[in-house]
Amino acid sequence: MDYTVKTRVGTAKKITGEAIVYLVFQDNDEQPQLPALPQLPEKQLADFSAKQNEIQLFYQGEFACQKLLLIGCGKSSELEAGKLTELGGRVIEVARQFKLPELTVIFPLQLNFDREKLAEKFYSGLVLAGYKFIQYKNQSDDEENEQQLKLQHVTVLIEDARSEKTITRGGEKGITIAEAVKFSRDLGNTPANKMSPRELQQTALEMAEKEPKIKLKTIADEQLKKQGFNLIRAVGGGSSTPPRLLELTYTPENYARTVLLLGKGVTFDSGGISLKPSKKMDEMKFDMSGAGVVLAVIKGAADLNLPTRLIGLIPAVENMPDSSSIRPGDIVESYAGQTVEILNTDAEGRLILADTIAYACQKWGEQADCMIDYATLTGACLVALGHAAAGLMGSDDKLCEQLLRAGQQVNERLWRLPLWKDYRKKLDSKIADIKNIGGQAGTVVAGCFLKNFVDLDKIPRWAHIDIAGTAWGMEKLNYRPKEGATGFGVRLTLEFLSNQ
């Protein structure tokens, strides 16, 4: 984002500058609910119905600014809470269209939502819509420069001074959440030669150095072997960059509970000996998106000073083919002591999470309120749900309902899938305790594999979120790019934590 977002209280008529933007909604008769406007051409107003994405531009009038822009938003009664971020994104989209250097947008007080929550999501949209990943471009294309957003300043105008504190508080929270999402997107978009397990550890270390409430512990090298993290070591054994387990702890003052967050951190997934097809293999830099969610949520929680202690566990590995890689047919003893028959080395995410889950239960089980893991785990999830929703599985109905609700509130939808014993049977092995793949229903079977390593006596509240179809490739929205990392899961989890 190369523009600032600030808040002020006042009246639109006194605003000077390039443009004032109104978000206009229809009433029940599908007529626009026009704000108190100066005298404007009646024909232009008559032609404006405030339908979704309709725009009407006026010049001068009684305003001190140069332009007045009306953006149609359809019926306010049909606006879901999860879509509120799109309002802010739409403002930036219009600013791009008209190449505005600055604008003032009137905060939509007429909407029937909690004003602090509305501000949070509206400001998030304003910030997220400006996201670009161009760190490795030395010079932008001429065509891109022509279309580039020239915006430098966005001012949100509050016309009701009584709402200033509420809206400002919500807006600041929204900006903080948006920055956490952008951080997650940057991690996912960074190429694997710039984001190995070593660089992922360095990123976590830099977070801990900047925030006293965050501490980092790393288990690597001989300690991984000594403590029995054999599945993590097996998956990362073919890479020139050794694997490691990152353990971040965010500890606020007087915290009420502890939540465990686990993220798959495969910084590049070639498939190992079970090599992937070359087509779209470049996308496998996104295979650490679960780790990106965990890091970004901890960063966001610290910046928001949320009163929940978070334990973030990230097994960071690179899955590469080499003479020291695991092979199909190998049997490896897990951290939990169970033996795993490896039938496909490309089903590696569940292996590193199995060790991490078992470790989390052993070390934090007596203290954790719940445990949630995030992983780009299965291509089968993309087949089942496409890019519209992430797969949710879990052991506790209440926890799953809370996550589903949080997803609806931020338009990061989840769909719950079963973990029936019928699916667990597909993982039975004749020569080991469990095998790592099991035929059809791949997403659910992978969830059953993970559940096998959860000690439900210690952590009865566990949820698994498969973000394989949502970490990238989702439908383009004005605040979310179609290409590259989406940061899916960050807003969802921060909403979940805030709701508690």
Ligand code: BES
Contents of the next structure:
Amino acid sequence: MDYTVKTRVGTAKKITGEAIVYLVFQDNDEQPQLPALPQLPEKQLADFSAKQNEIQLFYQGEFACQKLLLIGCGKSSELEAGKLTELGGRVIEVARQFKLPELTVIFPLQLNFDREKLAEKFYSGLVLAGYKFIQYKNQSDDEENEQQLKLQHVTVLIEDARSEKTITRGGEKGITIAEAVKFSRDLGNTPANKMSPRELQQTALEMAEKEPKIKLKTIADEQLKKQGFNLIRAVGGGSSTPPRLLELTYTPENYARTVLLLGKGVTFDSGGISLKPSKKMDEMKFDMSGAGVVLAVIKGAADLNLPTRLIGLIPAVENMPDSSSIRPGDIVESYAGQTVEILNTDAEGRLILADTIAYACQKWGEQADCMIDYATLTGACLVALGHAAAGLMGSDDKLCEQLLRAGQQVNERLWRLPLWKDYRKKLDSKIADIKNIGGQAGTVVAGCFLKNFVDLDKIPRWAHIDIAGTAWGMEKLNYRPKEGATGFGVRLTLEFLSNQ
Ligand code: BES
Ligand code: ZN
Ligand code: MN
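Please supply the corresponding structure for the form predicted together with this ligand (the preceding block corresponds to the form predicted alone).
Next comes the full complex, this chain leading.
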């Protein structure tokens, strides 16, 4: 984003500037619910029905600003909470289309939503729509070079002074959340040569240095060995950048609850000795997206001052083939003490998470309200749900319901899958306690593998979110580009934490 987003109170009539933008909804008879507008050419107005995606531009002399843009938004009764961010994104999309350097958008006070929430979601969309990953492009695209045509300022106008405080508060929250999402998108988009386990640690360190409420502890090298994180060491063994376990804590002044967040941090997944085919292997730079969610949620929670203590645990490794890599058939003693027969070195995410889960239960189990892990865990999740939803599995119905609801509210959809014993059986090994692959239903089998390491006596509330289909490659929205990392999971989790 290189435009600013500001809020002011006033009447549209007196606003000077390039353009005034109205979001216009339809009533149940599909009639446009027009705001108080100047005299506009009737014929042109008659053509505007406020259908979704419809835009109408007017020039008039009654308002200080000549250009009025009406953006059709469809029936207001059909607008769900999850779509509010898209409204903000739509404003930016239209600004680009009309090459506006500046605009004032009227805050849609007429909508029947909690004002603060509405502002939060709307502003998030305004900011997120500006996301680009162009850090490594020396020459930006032509269009962007035309300086004057670039969007520079967005003003949100509140036409009712009584709502100023609420909207400003919600808006600031929304901007903070959007910044966290952008942070996680950047982490995901950064290629593996620039985002190895070392840089992932460095990123966490910078967060801790900037914010006194965040602390970082890193377990690496000898400590990893001494404490028995053998699965993490096994997966990271083939890389010249050694593995490490990052432990971040965000401690607010007063807190009633502690939530554990675990994120798969495979900075590149070549598959190891069970090497992946070369097609689309570049996408495996995104295999640390779970870690990206955890880092961004901790940053967001700290910026929002959320009253929940967070423990973020990230096993950061690179999965590479080498003479020091694990081989198919190897047996490794996990942190939990159970032995694992590794039949496919490409099923590595569950291995590093198994050690992390066992450690989390042991160290934090007594204090934790719940534990949620995020992982680009299985290609099978993409087969099952495509890019439309992430797979949700868990031990506790109430926790799963809370997550499903949070997902609905921010349009980050989850779909729950079962963890029946039938699937766990597929992981029985003849020569070790468990094996790391198990045939069909790959997503739930992987979920069962993780569950095997959760000490449910210590943490009865555990959920696993497979973001293999949603961390990148989702459908384009106005606030989310088609290309690259989505930051999926960040808004969902911040919503979940705020709901508590
Ligand atoms: N990181 C991959 C999962 C993945 C693949 C995510 C494609 C997104 C797109 C994971 O480590 C993996 O390789 N899983 C294997 C497991 C299999 C060997 C049981 C897979 O899904 O093929
Ligand atoms: Zn992987
Ligand atoms: Mn893999």
